[in-house]
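We begin with a single chain expressed as structure tokens, specifically the form predicted alone.
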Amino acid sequence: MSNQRSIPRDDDLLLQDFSRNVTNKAWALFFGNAAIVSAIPLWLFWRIHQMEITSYFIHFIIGTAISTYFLNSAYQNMKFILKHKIAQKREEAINREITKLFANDKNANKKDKDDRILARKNEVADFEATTFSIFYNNAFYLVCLIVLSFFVFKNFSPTVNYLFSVGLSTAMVFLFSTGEK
């Protein structure tokens, strides 16, 4: 009866970490990093832009809040692609380790092990898409920010700047984290 009940549970271990789902742990460090990153461009209409924070109030909360989401989401689909790509580049690697650690081992079976390389595998592949969609998505949006706000839209009023610069950023990191390659 336990061996019945464990297999669904091995199947659902299984989907949640090839699913687009993020756990909650993770959505939260997303959740945190995009309202961070999307509250930067405060300070630099604030201070460089030299737009007050109580006449553009409204402004910025409605620009940090949509960007926040949709950097969130951005963060999340980078996630996805890459998980699967790091864990297959990274398999060979933790093959090798795991079976130093079973070599001295002579009463493990060769499901422990599969199962030992199949959990550390999602793991460090999780661990690294992670860190590395929040850099990669970061930076991107950073960038774009810069290069529109003080080349592409410096001649407009700091109000549209604002607008255009956060939306236009934000938009094209998320459209560039929906590709596939």
Second form
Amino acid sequence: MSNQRSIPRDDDLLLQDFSRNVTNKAWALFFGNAAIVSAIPLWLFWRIHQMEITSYFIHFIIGTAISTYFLNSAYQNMKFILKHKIAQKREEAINREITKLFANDKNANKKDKDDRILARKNEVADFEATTFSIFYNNAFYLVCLIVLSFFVFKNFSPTVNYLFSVGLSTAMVFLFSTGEK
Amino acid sequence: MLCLSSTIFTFLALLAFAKGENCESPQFKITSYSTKDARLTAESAAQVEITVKCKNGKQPSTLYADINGQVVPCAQSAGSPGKYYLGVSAATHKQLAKGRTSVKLYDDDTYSTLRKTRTDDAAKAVKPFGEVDFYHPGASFGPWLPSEFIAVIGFGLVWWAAYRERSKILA
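Show the same protein again, this time as the form predicted together with the partner chain rather than the form predicted alone.
What follows is the whole complex; the chain from before opens it.
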């Protein structure tokens, strides 16, 4: 009974590898980053577009909350897409690293070595995909926001400017995060 | 005899009274504001506030300022004794000289002495009531490129580098 219920370690790693779910740590990292990046434009709109916080705090709260949610989703989407590609690209280097590590260990068998390679590949791909997803989505979000806010919606009222700039930037980042090209 | 001494006494009293009316050992404090933005304005102007503090507590009834060769009376405010205001305007930004401009000040006595002179040399020889400097930093047209343009270029370059890297990964 207990054998049927316990999942072998390599299957566990494979499930984790192909799963869209993120760990709690990754989720906290994504959420924190999304919240900070969503809050950055508030300073721009407050100081440059002269939107007083006391008068527009409801707009700001709604805009920041929606932006945080969709940015978080964009990070996760892009991470999932990038992770497999990164794993393929790093496979050779990781094989070399683990082979060198196991070269002097005569007791190690092939299964242990493969498990180790898989775990290491998963770890490296996970980390690189997470950080690159955050970096790319942030850069794209901020470019879209500056273009929309200071060029496209420049002559609109501050409220319209804020809602449309943040909304459209968030929408574009979320939309393009699912693309594979 | 009594008549002569009372006349002399009255004259001396008047002299003392007249001397007491004038401001003694004046000290000046300047606050000025001048046009700084040349992009949104066509003309330059400056407003100078001169605070005069006299040792004997008396203030000149009128203060005159010699600015760029023109002597003009300074405005005063009923609510702020001891403060005199001078306005300067120029048709173009270049006409209001950048840097320190010296302004000679005259009270009633020195101004009447100045008005009595007939030649420029004599006018220059008249000792003014005081002399102050006001500083005009100059009117600026601002940066050549707007800051949002530079921000877009900067962030755009960062995004472009990230996009190329992403394309290499997904290839």
